[in-house]
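Single chain ahead, written as structure tokens, the form predicted alone.
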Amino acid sequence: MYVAQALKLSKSVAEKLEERNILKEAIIKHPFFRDVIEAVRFDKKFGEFEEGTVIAKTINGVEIVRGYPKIRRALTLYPTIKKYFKKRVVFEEKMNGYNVRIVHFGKNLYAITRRGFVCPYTTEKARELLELDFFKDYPKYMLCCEAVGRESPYVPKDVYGVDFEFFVFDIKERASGNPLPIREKERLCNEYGLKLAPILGETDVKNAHEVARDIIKKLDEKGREGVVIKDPEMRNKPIKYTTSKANCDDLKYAFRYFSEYGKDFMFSRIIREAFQSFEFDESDEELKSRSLRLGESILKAIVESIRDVSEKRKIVEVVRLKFSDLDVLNLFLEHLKRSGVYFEVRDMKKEEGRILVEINRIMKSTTDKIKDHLKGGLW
């Protein structure tokens, strides 16, 4: 089996990688992605290697794409970045999109989501917005990138005033996943004319958390998601904390389709409001502003849906995305399918040259368990 021969497994680890059913499929077969003969993603974490690594069988050989790691959260930022981190830290953006790899097999470049996929909207757009002379000197590298904007299939959101466009904010060895240094991913994106992930500030270890707390309180003031605090030699593991108005508008997605999201998604970011309001020292009259932008953002959120299914209408969220390619509409409408997502296509026409497509994600668990308690039905 060529993935145990990538990675140099014994016959008995690579048995249990079958047994366990680690291994998914990663790729759907189709002249767009025709470097790839073909790919398998972990579905989980299997020894050093993360969930959503990829092995891919490509024309010029087997490729080896490490899955990005879980970066852990600060509820608090001081002691924690002194405990974490020993001189000093630099402050990134963490942007509001999804997570995605950028790598090059063959002549074509490939975009792969943080659980393994190679998604064929998120490659076109790969194809059609980055360059390929920053692979063609660095083949071993992958740009990781959060993918954002109004356009986005997963996360769509206005605040960054672009349709759709990639941030790099790492730049790894592909088959370790080894990240380089911050000043050196900044020259190379800047040699390269890729976009950056804003960085915000770098500050010594002892002055780092009245830093953070400033630099929070202005991205929560523009409705921006967080920070991710980096060794500036990444030989440290990055942390993250986010916003408080990142943290709400969280809560007001998840309790608006309760169904599809767990408890822990939930309750975890109600933690994180309870911590920051400590750390910030905030007057009686500041956490009053908070509990009820927390509150609402969970009532209203139900109610909405509530109402909605009580006129008959299902809960959705509509996503308007652009193609170049018939073709690629249709190969990530079965991307969908395959992906277990629930959905249905709007509209669709054509403008200047591209296809546009408005797609409803139907959120069948939240809709049929509302369905069920308006009929009589017990919790």
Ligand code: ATP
The other form holds:
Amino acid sequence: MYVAQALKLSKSVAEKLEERNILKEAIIKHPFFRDVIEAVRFDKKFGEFEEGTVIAKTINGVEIVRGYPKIRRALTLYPTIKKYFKKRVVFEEKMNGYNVRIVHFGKNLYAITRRGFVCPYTTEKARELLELDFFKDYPKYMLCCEAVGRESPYVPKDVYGVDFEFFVFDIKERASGNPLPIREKERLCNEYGLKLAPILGETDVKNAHEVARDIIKKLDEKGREGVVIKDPEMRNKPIKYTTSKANCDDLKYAFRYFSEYGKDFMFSRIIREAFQSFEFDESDEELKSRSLRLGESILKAIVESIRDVSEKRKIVEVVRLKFSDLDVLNLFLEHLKRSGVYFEVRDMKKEEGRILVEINRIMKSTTDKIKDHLKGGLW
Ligand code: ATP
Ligand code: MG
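Write the structure block of the form predicted together with the ligand for the protein whose form predicted alone appears above.
Below, the chain from earlier opens the complete complex, with every other chain and molecule after it.
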């Protein structure tokens, strides 16, 4: 089969791949995706191949797009940075949206989400917002971007003041996943007019934890998520570290929809707050206000959900999206269905030639669980 061939897998490894049922459909067949004949994604990590790796049979041959690897998290700035980096480190803003790999297949751009789905909505945006000239000059590269903004189907956020944008944080070789050094990435983004996730500073490893702490405090005040700490040459794996604001926002979200989220997700965010409080040498006063903030994030969110269900409302997250093409909208709804999302379209209208759609993402598990408890069901 074309996958085993493209990846040069031995017969026994190819059989294991098949046996473990790791390959899933990555794309819906449709003229909007006309450059792709078929494509599969890795639903789990397999050997060196990350979850989300895509193998596409395109009109120009078979293409490999490596998945975006996991970024490990620091709980302490000191001594973690010292332990993992050598001489110098770069701090980049960790933007809070969703991970997209943008690639060029045949004659068009394709936007792949973290798990390896070609997303119709994101692909339409990529084709509208980005020029082809970067890919004409560098056809074998992919742009690893954070897609952020209010009109995000997966992580809608107002903090960036945009409806929808791509911010490039890595440029990588598609088939190997090898990244360009940070200066090179910066140069190419400037040359081709691509927006870059902000590069906040570069410093010696020696005093990096102090610099990081200042950066984190400023980002926290602005309601931003955190930093990704990188080796300037990209030889070491990056590490992430988040603000208290981001941890609390995640907790609010996770507890509002508590039954859709794993316990680990919540627990790890609470532990992070503890390490940050310790490392930032907080006064009793500061610790108290952190505790209050943390507690409120958890309790208020969940009480709100209970109230909603008690008043006969379903627990939903509303997303508002704009499409240029009705076909793409329908394709996107099909994509949501296939990704296992429960949803209902609550409103659709035309505005200046575009289609505005409001979708309720239904948190079925949380709704059902609360309903059950409100009827006397035991935990
Ligand atoms: P992971 O599997 O990497 O832990 P996650 O889904 O838990 O991913 P996050 O906690 O959001 O994700 O952290 C990693 C993600 O941060 C990356 O996958 C990427 O989408 C996003 N990101 C935002 N800004 C940057 C940046 N400047 N450099 C690298 N990644 C960034
Ligand atoms: Mg994220």
